[in-house]
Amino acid sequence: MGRVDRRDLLEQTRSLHEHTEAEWTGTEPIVKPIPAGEFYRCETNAEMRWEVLRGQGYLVPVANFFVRNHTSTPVIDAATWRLGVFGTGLAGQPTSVSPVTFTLDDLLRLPSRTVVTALECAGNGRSFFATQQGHAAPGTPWKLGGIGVAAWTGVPLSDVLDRAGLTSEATDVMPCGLDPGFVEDGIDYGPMRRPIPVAKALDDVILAYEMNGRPLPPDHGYPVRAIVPGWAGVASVKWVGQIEVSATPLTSYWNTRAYRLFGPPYPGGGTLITGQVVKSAFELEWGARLPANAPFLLTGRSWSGNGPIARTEVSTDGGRTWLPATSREAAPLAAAPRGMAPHSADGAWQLWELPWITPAPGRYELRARATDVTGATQPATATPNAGGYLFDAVVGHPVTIA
């Protein structure tokens, strides 16, 4: 695990904050551009649309990278922030008024580790609760685009705990961001903020800094945020600015009231989500209109928070006959953090492809079905609850052929 260069990324994220805070006019919640042909908007969120990924590397570009805000953007100044390290599970019990401190600059004196993981939002595939099985939810409507994959540089979480005197009475290790509090019906439950296990903390979460060989942009997270993964991406904490780390169990808004599945089955008080599940995407325009009687590459992605995928077929017929899709290797990615090759990741997701020649003029439903190494398989139909998360049924994506 090396280390990353100081000089160079400090200078780095100071240009990043002039120029940000230069461009930034503070009317919207998110700061970077959203052009209406990559994403789909929905108030303070913005989901990548996947035709951008066609002939793309493994990792998503930054600028194509999903955004999801409870609130909005902050733009913080890397020079002045600080990380603030408190809570009963560490030695002499240091409070959130008198933490245990770090800069970044402390941060990037420590060995880093690159990690290519997925980010996805638990919500991801929400709108076809409603579309496909006719069970609407409340919540920002994803078709499939809240995911993406990047190479996330930092230090190790476990790293950071030992400097602050973690003991083995911790039990919970709860990041809280710095963007503004969030509220509902009146109340406000301030930042982001939800606890994770210990266990986890020391197995392989890391605060990142970099996003694909960069500094973080602001929208995801700059100038340091949590990266846990496998797990529901509400766990990765964007601009944390406070870690409490607790010998008691730890709860917020985030892990109680929301990102829990709730329904006739998940009875009591609902089940944590923590882990992802198999889903799969095509490269391609909702909708899309294709050429008649030629030849097309369809291609796209499958992914599981529960490991590499094993296998994935593909139907261009509503799911009468299903074929083996052939994966397929990346092309390079310039933005490809130093000493990484662009597609070496321990299975964040797989890139396929299957020949078509396209039918005669009409319109036509393409689905994708994944198989995870724990033989998770796409089911026909998403198991519903009141939150619309995790949907992992097979999606119909509508063509016409003309």
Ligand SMILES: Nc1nc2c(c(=O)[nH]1)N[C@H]1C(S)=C(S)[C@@H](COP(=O)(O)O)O[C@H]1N2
The other form holds:
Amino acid sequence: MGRVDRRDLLEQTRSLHEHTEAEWTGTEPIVKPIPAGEFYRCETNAEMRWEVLRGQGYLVPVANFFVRNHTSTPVIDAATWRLGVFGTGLAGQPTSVSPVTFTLDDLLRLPSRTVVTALECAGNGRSFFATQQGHAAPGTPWKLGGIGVAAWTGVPLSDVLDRAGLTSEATDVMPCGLDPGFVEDGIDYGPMRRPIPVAKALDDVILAYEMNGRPLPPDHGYPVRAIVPGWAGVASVKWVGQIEVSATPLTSYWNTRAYRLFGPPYPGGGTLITGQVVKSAFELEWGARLPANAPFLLTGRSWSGNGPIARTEVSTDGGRTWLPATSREAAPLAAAPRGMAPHSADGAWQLWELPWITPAPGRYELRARATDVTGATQPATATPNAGGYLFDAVVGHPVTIA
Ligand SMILES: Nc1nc2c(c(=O)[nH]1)N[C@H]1C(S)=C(S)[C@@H](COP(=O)(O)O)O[C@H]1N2
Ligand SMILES: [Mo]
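Condition change, the form predicted alone to the form predicted together with this ligand:
Time for the whole complex; same chain goes first.
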């Protein structure tokens, strides 16, 4: 697919603005507290510091979950909120002006489903293209904290589409956010939206209204967001106000210009990003200081968009020798979300540990390398792409032994 014509996008954006424009009246793009000891802040985004997960359970607490906002968190009144579903893939082809509507109560009355899944930004790890491979890519310079695992509860998108009159003609389903439009180089691309093929939409996508057993907080999509398991976070549109169901392929900035792989290995119009890659992180401060010649339990987590992790190896000597890390069970969840067992080993990520006796004083780099059930493993070098997406290489984690 080629890059989409800007005029098409502007036309779409104009019509979306007529119906969905939210006003950003606040000055802060993120509503929840972003303490400097728990996050790295970058403009409208906040990256989780990995050290906060040491000693935590399987799920990332909502307070620590990373935030990726193209603009800013809108504060939405659930009482007046409506989901509008429209498009040429529905019976009667309702338009965006007179869509099939659902209230939050309508959604809450439908059967619910809980999925424990990772949500990760496709740009997670981008800064390592610069620091490890010498080619900086534009965009948020995430280290490894643009990921979280949560229990998401909501209504299967398939149930909502059925009730809205889905036809066999439908090909694409595009949730559209209620956040202020995204502007780049003076062009307003409108609120965040990205199409999902109808087969994926009907398979396992949910419209979530709870995160870890509580209503979604504003920054994570209140009152309703899409959760698209296994796909890059950008597909999981927050603050969904409308869903377009189309009998023809849909485009937006987010599947044509951004969140595609461009560059020599991806000729023509580039490659659409769907799934995520294999990654690992230590539950340890970046540049941590540890005492010399002392036992220290290295802990971390590995994950993959392809499925569960098969094994993780750790190197404490700059990648010369590797030791197998031991899988560890997460501590029981403090508050188990509705319908969820208190222990979870469902493959959203794998927790692991390796006992270490720290060496003599000096500067060292720790490395972790995971392999998933499909055999995909973390290479020494990630394949570059213009947007700096899907960094999967082993990351050298600096520590100072003092
Ligand atoms: N409406 C809307 N949805 C959105 C975004 C956004 O800016 N606006 N960001 C997307 C991206 S790029 C990611 S990685 C995830 C981040 O979800 P989180 O902020 O809940 O962690 O939300 C996705 N959904
Ligand atoms: Mo993202």
